[in-house]
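One chain follows as C-alpha cells, the form predicted on its own.
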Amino acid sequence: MERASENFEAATASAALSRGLGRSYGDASLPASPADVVANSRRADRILGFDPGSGVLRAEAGLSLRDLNRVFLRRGWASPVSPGTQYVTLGGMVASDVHGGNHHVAGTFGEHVRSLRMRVADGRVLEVSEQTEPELFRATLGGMGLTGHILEVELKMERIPSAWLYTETRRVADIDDLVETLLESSRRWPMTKTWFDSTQRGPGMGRGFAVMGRWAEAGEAPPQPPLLRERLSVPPLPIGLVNALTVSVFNKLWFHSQSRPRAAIAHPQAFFWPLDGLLHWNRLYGPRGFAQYQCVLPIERDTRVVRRFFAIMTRRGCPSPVSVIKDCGAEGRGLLSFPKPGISIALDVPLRGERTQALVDALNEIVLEAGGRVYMAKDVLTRGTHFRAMEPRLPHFLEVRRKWDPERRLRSALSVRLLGDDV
C-alpha cells in the first residue's frame, strides 16, 4: 500500500519505505513485499527556509530538483550536484547520493547536506548530522532509504554567475583519446561527461566526443534567463524502437554530427537534463523495457580494464543509445555512497532475460576484478554476491543499520535482492 500526504512525517508511521517521483531505474523504491507500506513524499515538497547569505536551503524530503530549478536558477543560485534528471526529489537524492558531471570538483550531493530531519526505524524523529549523529548520517547518504525516512534536508546551495552554461564539444577518436581527453579536461574544467558508440567495434571502439562546461559569465549569457521547454511524450508502443539496427544508425548519426570542435552557451536543461525533453522515453524500449547499469571502474591512464570490459559489451551486443562516462572524485563520506576515484560507465542495456542478466553477470566480474563497484541507484540486475564482494564498507553500513533497526523494518526490493533482507 502506498500512502501519500502533505504530512509526510506522519505518512511514514509504520511505513517500512519511502519513495519520490518513482524515477527509479532499479528496485531501489519498491516494496519488499506487497504488505509492506510505502510512504510517498511527492505532496511534501515545501521550500521552509532559505539564507540568501549563506546559500543554505531547507526543503521537504519530496522538493523535486525540477522544482528548486524553477525557483531559484533564475535568482543566481543552482543545486550544487545534479544527477541526469531533474525529476527526482531531495531525499531520493540524499539517499542515493547522487553525483554529476563535476564529480571530481564537487564530490556528492551528500557533501553539501548539513542536516536531515529523519524518522527512524523505532518512530522517533531526530535532526541527524555529523555533529549529533555522524554513524547515522554518514550510513543515510547513499544508504537508498534503509536507515531512516528523510523528512527534511537542509543543504548548500551554490551561487553561480548565470542560469547558462559555456560549454565545448570535441570529438574523441578512440577509448584510449576518450579516457585521455576526460582525464585531462578535469583538470581544467568543472564539469566533464563524455558519450561514446556502443556499437563501435575494432580500431574506433569507444568512439564519441567530450563535452565540458561551466557556468557562463553574466555577460556571456542571455540577458534572460531559460525557460524550461515544453516536452514532447512518447506513446505505449507494441514493440521497441531500440535494437542493435536503429541504435547503430542512431549511433553513427551522432557521432558524425559532432564533426567539429564548437563553443556554445547551452540551456541547461540540454547539458544537464537532455533526456528530460522527451517524456516516457523510456517507451522507446517498448513492453520489455530496459535497465540501466553504472560502474565505476578505478583507473588513472591505464586504459585495458576499459577495452575488456567494452569488448564484453559489444562481443555480447548491447546497443545502448545512452552510453556515458564520467571522471570520478574522491570517495564521498556517505558509507555505501556511489563514486571512487576513477572513471564511470553507464549504460541502457535492453531487457532481453537471461542474455541480460548474462551480460551484467560478465560486466561485474570485470568491475569486481577492477577493484569497482555497481551503482546501487540505478541497478536490478547484480547478484547478491557480486554487490556484497564489490563493497568493502557493507561491514561498516550493516553495524549501524543493526544499530538502528535491528528488526529491519525498513527495507525494500532492493535489500532483499542485495542484502538478503526477509521478504
Second form
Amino acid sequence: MERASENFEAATASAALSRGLGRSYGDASLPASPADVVANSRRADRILGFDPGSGVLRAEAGLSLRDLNRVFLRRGWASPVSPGTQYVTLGGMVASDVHGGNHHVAGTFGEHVRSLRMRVADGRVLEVSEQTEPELFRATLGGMGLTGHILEVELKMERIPSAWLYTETRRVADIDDLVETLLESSRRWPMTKTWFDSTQRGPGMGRGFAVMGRWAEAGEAPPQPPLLRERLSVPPLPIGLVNALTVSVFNKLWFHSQSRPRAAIAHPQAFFWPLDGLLHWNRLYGPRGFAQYQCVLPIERDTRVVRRFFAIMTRRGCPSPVSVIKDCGAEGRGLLSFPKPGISIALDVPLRGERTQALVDALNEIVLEAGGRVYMAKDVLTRGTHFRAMEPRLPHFLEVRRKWDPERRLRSALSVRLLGDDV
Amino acid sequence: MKAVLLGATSGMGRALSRLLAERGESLFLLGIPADDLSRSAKDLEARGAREVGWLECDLLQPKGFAGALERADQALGGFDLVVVSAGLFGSQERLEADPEFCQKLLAANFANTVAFCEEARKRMLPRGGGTLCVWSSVAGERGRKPVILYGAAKAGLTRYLEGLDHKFRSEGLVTITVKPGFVRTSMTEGLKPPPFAGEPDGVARQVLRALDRGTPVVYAPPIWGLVMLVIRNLPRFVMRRIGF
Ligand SMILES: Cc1cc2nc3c(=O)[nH]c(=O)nc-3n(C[C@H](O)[C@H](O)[C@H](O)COP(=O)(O)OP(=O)(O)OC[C@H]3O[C@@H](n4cnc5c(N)ncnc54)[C@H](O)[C@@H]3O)c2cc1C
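Having seen the form predicted on its own, could you now give me the structure of the form predicted together with the partner chain?
What follows is the entire complex, opening with the chain shown before.
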C-alpha cells in the first residue's frame, strides 16, 4: 500500500519504506511485501529556506530536481550534482547518493548535504548530520532508504555564472581512445561523459563520442534563462522498437552524425537530462521492458578489464541505445555510496529472461574480479552473493542498521534480494 | 495582485499559490494548522512571492472569518483577489454512516464557504471590486448516486457563485467558479482515477488563465466540460440507471 500526502512526516509513521518519484530502475523503491506501507514523498515538496549568501537550501524530501531547477537556475544557483533525469526527489538523491557528469570534481550528492531530518525505525524524528549522528548520517547517504525516512534535506547549492553550458563534443574511435579521452578531458573539464555504440564489435568496439562541458560564462550565454520545456510522450507500443537491428542502425547514424569536433552553447536539459524530453521513453522497449545495469571498474594502470567487459557485452548481445561511460572520482562518505575511482559503465538491458540474467551474472564476475561494484539504484538482476562479495563495506553498514533498526522494520524488495531480509 | 488564499497549503490551492508566487504577487495564507501555514509561507517566499503573511482560520469556525480577513487586509494593504480552495471530502458511504461528519461537511462546503465569500465581497466591492475565485466541483452539476451529499453542497455553492457573478460583475467584482473533475490530490488519494484524471499543476495553470481573463467557469481538466455537458442533458430515467 502506498501513502502520499502533503504531510510526509505523518505518512511515514509505521511505513516500511519511503519512495520518491520512482526513478530508480530496479526494486529499490518497491515494498518487500504487498502488506508493507510505502510512504511517497512527492507531495511533500516545500522549500523551507534559502540563504542567497551561503547557498544553503533546506527543503522537504519530495522536492523534485526539476522544481529546484525551475526556481533556482535563473537566479544563478544549481544543484551541485545532477543525475541523468530531473524527475527525482531530494530524498531519492540522498538515498541513492547520486552522481553526475562532474563526479571527478564534485563527488556525490551526499558530499553537499549538510543535514537531514529523519524518522528512524523506532518512530523518533531526529536532525541527523555529521556532527549529531555521524554513523547514521553516513549510512543514510546511499543507504537506499533502509536507515530511516528522510523528511527534510539541507544542502549547499552551487553558484553558477549562467544557466547555460559550454560544451565540446568529439568522436572517439575505439575503446582505448574512449578511455584515454575520458581520463585526459577529466583533468581539464568539470563535466565529462562518453556515449558509445554497444553493438559495435571488432576493431571499432567502444567507438562513440565524448562530451565535455562547463557552465557558460555570462558573456558566452544567451541573455535569457533557458526554458525548461514540456515533454513529448511515447504511446504504449505493442512491440518493442528497440532491438539489435534498430539499435545498431541508430547507433551508426548517431556515430556518423558527430563527424567533426564541435563546440556549442547547450541548453541544460539537452546536456544533463536528454531523456527527459521524451515522457515514457521506456515504452520504446515494448511491453517486456528493460533493466539498467551500472557498474564501476577500477582501472588503475591498465584498461584490459574494460576490454574484457566490452567483449562479453558485445558478444552476448546487449542492444543498448543509451550507454554511458564516466570516470569516477574519490569514494564518497556514504557507507554504501556507489562510485569509486575508476570507470563507470551504464547500460540498458532489454529484459529477455534467463539470457539477461546470464549476461548480468557474467558481467558481475568481471566486476568482482576487478574490485568494482554495481549501482543499487540501477539494478534488479544482481544476485545477493555477488553483491555481498563486492561490498567490503557492507558489514559496517549492517552494524549501523542493526543499531538503529534491530528488528529490520525498514526494508524493500531490494533489501530482500541483496541483503537477505525476510519478506 | 494581492491575494488572500484559504486552503493554499495543499493540492490545487498549493499549486495555484506557487504560480502566483512565481509572478511576484503578495500573498496572505489562511487555513490550519499554524505549522503548515508557516512552512507554505516559507516555500512561497523562496519561490518569488513579494511578501507572504499567514494566519490560522478554520473553515469550520465562521465566527473567525471577519477578523481573519481584516488582518489580511491590514497586512496586504488591501487585497484584490480571494481564492477559496479549502473544503472537506467524504465518500457517500462515509457520509451516510456518520451524520456528525455529514453535518460538518455540508456546513464547511456550503454555508461556511458562502459566509466567507460574503465577508470577502463586503470588503472588495466598496473598493471597486476584484476577483473571487472559489473551488466548487463537477459533483454539483447533477444529483449523482456516488456523491449525493457532497454534490448537493457543491450544487448550492455553484448556484450562489453564479448569482454573485450575475449581480456584481458590473460593479467590478468578478466571480470565478472552478469545477474540477477528478484531480490527483491527497483528497482523492485511494480513489481509482478515471481515464482523464488531472494533475494539480495543470489545473492551477488553467485557473491562472481564468483569473487573468475573468472567465466565470473553469472545468478542470477541460474535458470535464464536455462530459458534464452530456451528463447535464441526460434524461432522468437514464441517470437513474447508470452508476455515474
Ligand atoms: C533516465 C535516468 C537517468 C539517471 N541517471 C543517473 C545518474 O546519472 N546518476 C545517478 O546517480 N543516478 C541516475 N539515475 C538514478 C536516479 O537518480 C536515482 O534512482 C534516484 O534515487 C531516483 O530518485 P527518486 O526520487 O525517483 O527515488 P525512488 O526511485 O523513488 O527511490 C530511490 C531510493 O531512494 C529511497 N528514497 C526515496 N525517497 C526517500 C526518502 N524520502 N527517505 C528515505 N529514502 C528514500 C527509496 O527507498 C529507494 O531506495 C537515473 C535514473 C533515470 C531514470
